[in-house]
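The chain that follows stands alone, in the form predicted alone, written as structure tokens.
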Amino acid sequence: MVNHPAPAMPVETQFELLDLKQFSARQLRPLLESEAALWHERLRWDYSSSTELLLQYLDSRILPGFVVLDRGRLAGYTFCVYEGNKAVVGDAYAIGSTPEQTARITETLLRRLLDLLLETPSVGRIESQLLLYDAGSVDGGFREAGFARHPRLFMELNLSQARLSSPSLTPEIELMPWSSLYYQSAAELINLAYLGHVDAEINDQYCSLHGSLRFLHNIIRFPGCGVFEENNSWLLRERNTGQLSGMILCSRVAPDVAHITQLCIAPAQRGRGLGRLLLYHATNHLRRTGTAAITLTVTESNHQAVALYEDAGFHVRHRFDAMVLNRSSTLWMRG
């Protein structure tokens, strides 16, 4: 039995709703455990640097969130992080005793979630990633609150089928390892390869040179995509001016398993099969250190990237959806 020293709030009748900053990290680590273990399972990604990033924040009791009490057992949890005016709904995750009552109690925490944060003046924009839950499936709180929805795609590549056909690169073009040195101007390259683009729609921070830079510290930095690697990184470089073309990032999510976090070719140059390039130059490299398998995430309607992938021999494991809700474009009217 769990001790709760607040008042519960009544779910279902045996359910129980309370505040994520009563309980520890020694409390919710069965909880976490088990999904680390559908990471691996659905996604083929070790959670687990996450999953102890994510106790240490825990313990410190800052993170808004809930959890669900069924008859005195932990049986879900769900937190979000504050970015200025931003909020990002971080995770949700539930065990019930049927997928029935999984799937109730995930869609009872994401609406409390959502109800406070929609309570919240300051809060201006909502997002939301659900990597491991079905498009469709977690979406009910979202839509009624008039989130815009934007189906993305989780690809892999076995290596072992990789077909893709070795492009050639062009003399005022160099192919140079990711070096820190060029931390400012990837993300000035981040900045500008999303002007305008769908992704800059679900993820604000490729809006402005700050958040690129924020994106860019993150995925390097965190591991929340997975552990960077830097020597299985890679930069397009103009000789002649010295201007960043493109790049493609690239993380460890398990041993024999890497992920490409990002690969982006600046405005003017495009159309020269750059992306190519560089997709086919991190995936020859990849197999080579004994790498089995390549991920990445796209979204659906980015229909020229999601054909460069799949003629490289990726696959679609799984479609889940990003939901974005703009305070400044959305009539709030809570009844």
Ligand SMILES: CC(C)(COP(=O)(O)OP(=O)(O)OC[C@H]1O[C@@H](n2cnc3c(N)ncnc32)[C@H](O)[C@@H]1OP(=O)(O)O)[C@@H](O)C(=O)NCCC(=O)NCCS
The other form holds:
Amino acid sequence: MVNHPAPAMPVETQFELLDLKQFSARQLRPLLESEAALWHERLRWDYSSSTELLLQYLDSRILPGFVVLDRGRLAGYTFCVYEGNKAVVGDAYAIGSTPEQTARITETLLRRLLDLLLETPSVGRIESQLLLYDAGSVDGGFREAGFARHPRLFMELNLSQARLSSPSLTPEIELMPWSSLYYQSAAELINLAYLGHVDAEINDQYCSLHGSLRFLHNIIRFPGCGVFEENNSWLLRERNTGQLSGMILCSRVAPDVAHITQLCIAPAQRGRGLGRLLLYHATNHLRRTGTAAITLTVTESNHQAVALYEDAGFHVRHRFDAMVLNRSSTLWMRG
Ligand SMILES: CC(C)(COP(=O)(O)OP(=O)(O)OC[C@H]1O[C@@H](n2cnc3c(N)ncnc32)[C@H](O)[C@@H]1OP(=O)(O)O)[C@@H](O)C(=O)NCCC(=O)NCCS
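Given the form predicted alone above, produce the structure of the same protein in the form predicted together with the ligand.
Below, the chain from earlier opens the complete complex, with every other chain and molecule after it.
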């Protein structure tokens, strides 16, 4: 991977744009803590374990990214991570003196990060899902570079209002709690469930078994989507064949809020009520054990899933964008 040195360059008169690797976790901590407070306010998400993990990475000074200094004060940062020939925009966050200035600093950081990635020939694909930002709010650099935009929804279910009747299960299928014994089969199911699916255009991990294993690994071992909860995650298995028919995976994003990180049903088993059964079962279980709300993200064009969630009482709390660029399929014309 080629890492270009980041020369200091002016943004506005008092601003400097610098390489993230020049900064320690201690210097970045106040910015990240302010960001964590925003995650909580906007998405009910306790971001502190993600913050601590990110600070460890920042201290190892390996993350490609940039910061903006405003007269010596850290006013914003952005970074990305590489997965093979793919780059994933990890985050972008800024604190300006006005909302307009905050947006300008964020856009400047993102444009510089995209420039770095576009100048790097080994980067064949770029993915971004900046959950904190309203759809269309910081997308100038992405649009100019020719990214495809996929509108996504952040949905929430208030469990004090939800009373979902559990549908009954056909005798040939059993419901069981998540077990790591099913790690490989679960990755196979994810890979199968997203064949030709819009979410596989957004996240190319779904396109291969290796990628699906990596997706599961990230969900289960790292706190990026909350802390995985084995006892709130469920599998459906065919009694005769032992094959998995579906799964719902949940994580904890705040003491009283759970997040559904995965729900899928094998294509051959769809339309029989299994998706609804898993969703309702997990929801009832979470409610009984004291969870106040459940959140999830879903692609707006995934009408079946959106219909299922709305029917269960989920409402849209926030709209954000997934941005994707496949370099092989795009002509680069940047001056
Ligand atoms: C979304 C998914 C989990 C639904 O599972 P399923 O077992 O097929 O769904 P169910 O049979 O339980 O149907 C539940 C509801 O979903 C919606 N739904 C399911 N199939 C649908 C279809 N073909 N067209 C429109 N709505 C549909 C309906 O609201 C349905 O309720 P109804 O039967 O009362 O009309 C499944 O289609 C799937 O795995 N899709 C691929 C992965 C995915 O998109 N996961 C969600 C990511 S956020």
